[in-house]
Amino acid sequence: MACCSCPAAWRSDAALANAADVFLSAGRTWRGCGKAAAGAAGMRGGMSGDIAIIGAGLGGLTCALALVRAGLRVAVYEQAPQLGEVGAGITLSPNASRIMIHLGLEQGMRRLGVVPPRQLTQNLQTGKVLVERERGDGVEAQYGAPYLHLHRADLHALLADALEAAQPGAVRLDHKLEAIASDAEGVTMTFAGGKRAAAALAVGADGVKSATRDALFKTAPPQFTGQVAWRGVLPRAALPPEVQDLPPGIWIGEKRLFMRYPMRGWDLVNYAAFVNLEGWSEEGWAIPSTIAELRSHYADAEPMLLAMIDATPPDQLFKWALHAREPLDSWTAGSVTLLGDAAHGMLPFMGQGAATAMEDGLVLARCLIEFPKAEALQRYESARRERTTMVQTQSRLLGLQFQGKDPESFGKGPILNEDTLGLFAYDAVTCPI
């Protein structure tokens, strides 16, 4: 069964669990690289003209990195007034840290990241340990690349100082754009105060509620998953002995799921809460919470996670709403195409959003450079459509698996996740486009 016939990713539990029947029964993992448009791969005289990225995150800074690095230029418009990354902890697979490899960043990656031994999953009441998994020598022995851990603003400076040493002013900042027009010929578009643009072609990198992807695509507004996130930062120090020697790792329970990593050598801890609640209204990124409200949905927890929640500093807790939408039938309107959240925001709990993105990012940077743009735009969406489109999937469906009824049955039937659909083997440096 192609992927790309599985429901939205976030809308009908029974038919994502249909969905998941399926791959077990056909016994599948995902190691292959999408189907490669028609016709053999080679230099065929690839795009030409400026290229426009809507958007600083990480997957169009990836993108912008590798056109840069093979001699095109880019115009990266980032409508915040100055660069940095809204969140704070962030996984590398090894999916996504051979792309870092690839663009000659493995040195300050390795610098900036944590390689965890292990990682445990445990009932979220009692602490008992559900499933330990390598994430240490193994995983690198095997992919060939290490699995890290990160703050997401180191992740994202390491890139942009990067592209901007290969191109400087590269990014445009204070350009929220407004309207965008397209066509075969290319691309013209509006930022808020008038300021316009032009390019041949344009990439909307800009998150799930993609103001590219609302332009010039037939789709609903995202729609609320029912999901509603707390991000703490807090110093390892802070904690009590026993919960600093804690490895990381995923508490879980009936509609909660509350994640742990270190960052930034061990100093910091990240921690990630997910609650099912029903009736969110506020709008935001980054809503302040506090320790209290936090609390109150893990009172029945175990106390190593009671005692990470209460070691917050006040300032450091957030809150936001997660939201998603449904796969477009087509990620090309003339002249743009669509990367990372904005084709196909996802759920966060097999930690493969911005992974994807890279991925994104770098395959279509390839297609740009070796094929004319038209065919270039082709061969990356056929690239890309059947991974993404499991992966945003499965994601729902591990969540659900997560915040089931009884925390004690995970791990004692098949489990479809990062690791056993194989998404570590992934290589988009060199999979078919």
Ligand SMILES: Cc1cc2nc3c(=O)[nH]c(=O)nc-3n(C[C@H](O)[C@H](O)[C@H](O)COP(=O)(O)OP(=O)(O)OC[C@H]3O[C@@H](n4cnc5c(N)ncnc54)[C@H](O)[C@@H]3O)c2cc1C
The other form holds:
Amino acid sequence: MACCSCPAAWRSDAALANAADVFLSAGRTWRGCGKAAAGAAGMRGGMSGDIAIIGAGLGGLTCALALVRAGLRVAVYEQAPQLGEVGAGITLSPNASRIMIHLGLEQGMRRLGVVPPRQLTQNLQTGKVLVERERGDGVEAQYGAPYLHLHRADLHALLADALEAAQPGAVRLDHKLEAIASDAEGVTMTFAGGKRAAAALAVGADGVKSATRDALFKTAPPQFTGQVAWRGVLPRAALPPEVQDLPPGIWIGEKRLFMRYPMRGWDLVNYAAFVNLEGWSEEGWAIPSTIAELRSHYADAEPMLLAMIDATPPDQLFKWALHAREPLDSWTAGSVTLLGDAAHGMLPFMGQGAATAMEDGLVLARCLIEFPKAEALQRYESARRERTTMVQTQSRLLGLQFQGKDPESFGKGPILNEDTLGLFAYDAVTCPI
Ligand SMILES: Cc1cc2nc3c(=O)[nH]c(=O)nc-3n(C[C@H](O)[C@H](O)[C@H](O)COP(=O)(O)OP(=O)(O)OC[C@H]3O[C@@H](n4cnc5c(N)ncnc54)[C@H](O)[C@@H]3O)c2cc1C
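Having looked at the form predicted on its own, could you now put up the form predicted together with the named molecule?
All chains and molecules follow, beginning with the one already shown.
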């Protein structure tokens, strides 16, 4: 990805590629939990006092639910006036679905999710299958948890409803964090409109544009990554029969990637299309686009891909520029820590952004349940930072491989992806903390 307009803070692709070579030549597969702090968990009392979570996204809700299930009380401050998620899809790989099972949400997850039997990687111009990956029973047998596609709103509602049932009123809507002050004793927060709150600890789970991170950490603003994304959702029945029967997969080509998968019992098809493009960098998930605009970037694509674009209802096609941040040296400032995109926003090429946010949420909850505050925060960071930095880096590198000049060479050499890195084996429920 040539991204000459990005500031120097956005690390060069050559430096990243070098990091990948080192990783590859060391022959490593990622299975551990990072450098966990020494000592046996479970022997000491957890933190006392109120816990504030800023942001009711997938990471914040996972953390809140895990804490409440263990008998702690939380207040989740969400800027939106209503709870919800955008109408797009999300993939839950076994490292994330395992967390849903642990939280008692297996039945709902399986009811609402689609387990794809396999996933193809294809040349976007010719449709030729370059790589085929098992995603069905074999994955579940290997990892003990399924690989599924869900509607984001369904996944979000599963977590939010469970939290509401466990602690009614835990989520405080219409609370947009504007200022936060923190020391070793606790935190004070100021929200839009002048509302204020205090807590013994706050967790910044407020996404890639995190106000918590901006207020308390030395950090550059999110940088445009050179990737513009489109998302579309369409009824499967609107597609020609041969396209309806296409297994989930991705089409790849120079500077482009188009990912497709089913949702809601195969009734809907979700896609996300990426183009490495300079000159437009607006943020947001709801900027309307047009079929003609998306088609113009895929004019040379095979007919099945174009049929998918053409069948999209015009009001169901949106675009936005992808932004990300460099890894932080530390996630803790006094009595505040970060999780998910706020801590380590990443490119979506391994489908691990929400998964790692949920892993953070559960591991942080376990630390807070078992250890006093300062120790819990230190253990959380030790357990999580190495893994998430690696996933952040590798997601970007995989994007470069997917969007390389010669798609036909993809899969012929070593690939570092979510499978080969062993990301699915990570167990946030039992990993050492
Ligand atoms: C195209 C695309 C496809 C993706 N597909 C996948 C996938 O298949 N699998 C996967 O694991 N990941 C995927 N991701 C990544 C995933 O969507 C994110 O990494 C994930 O949503 C991060 O969760 P989070 O809880 O950290 O933050 P968010 O989901 O961003 O939630 C943050 C919450 O904080 C709230 N908030 C923000 N600011 C404030 C404030 N000042 N005060 C109070 N509240 C605030 C927001 O309203 C929101 O509710 C994808 C991303 C993209 C762009």
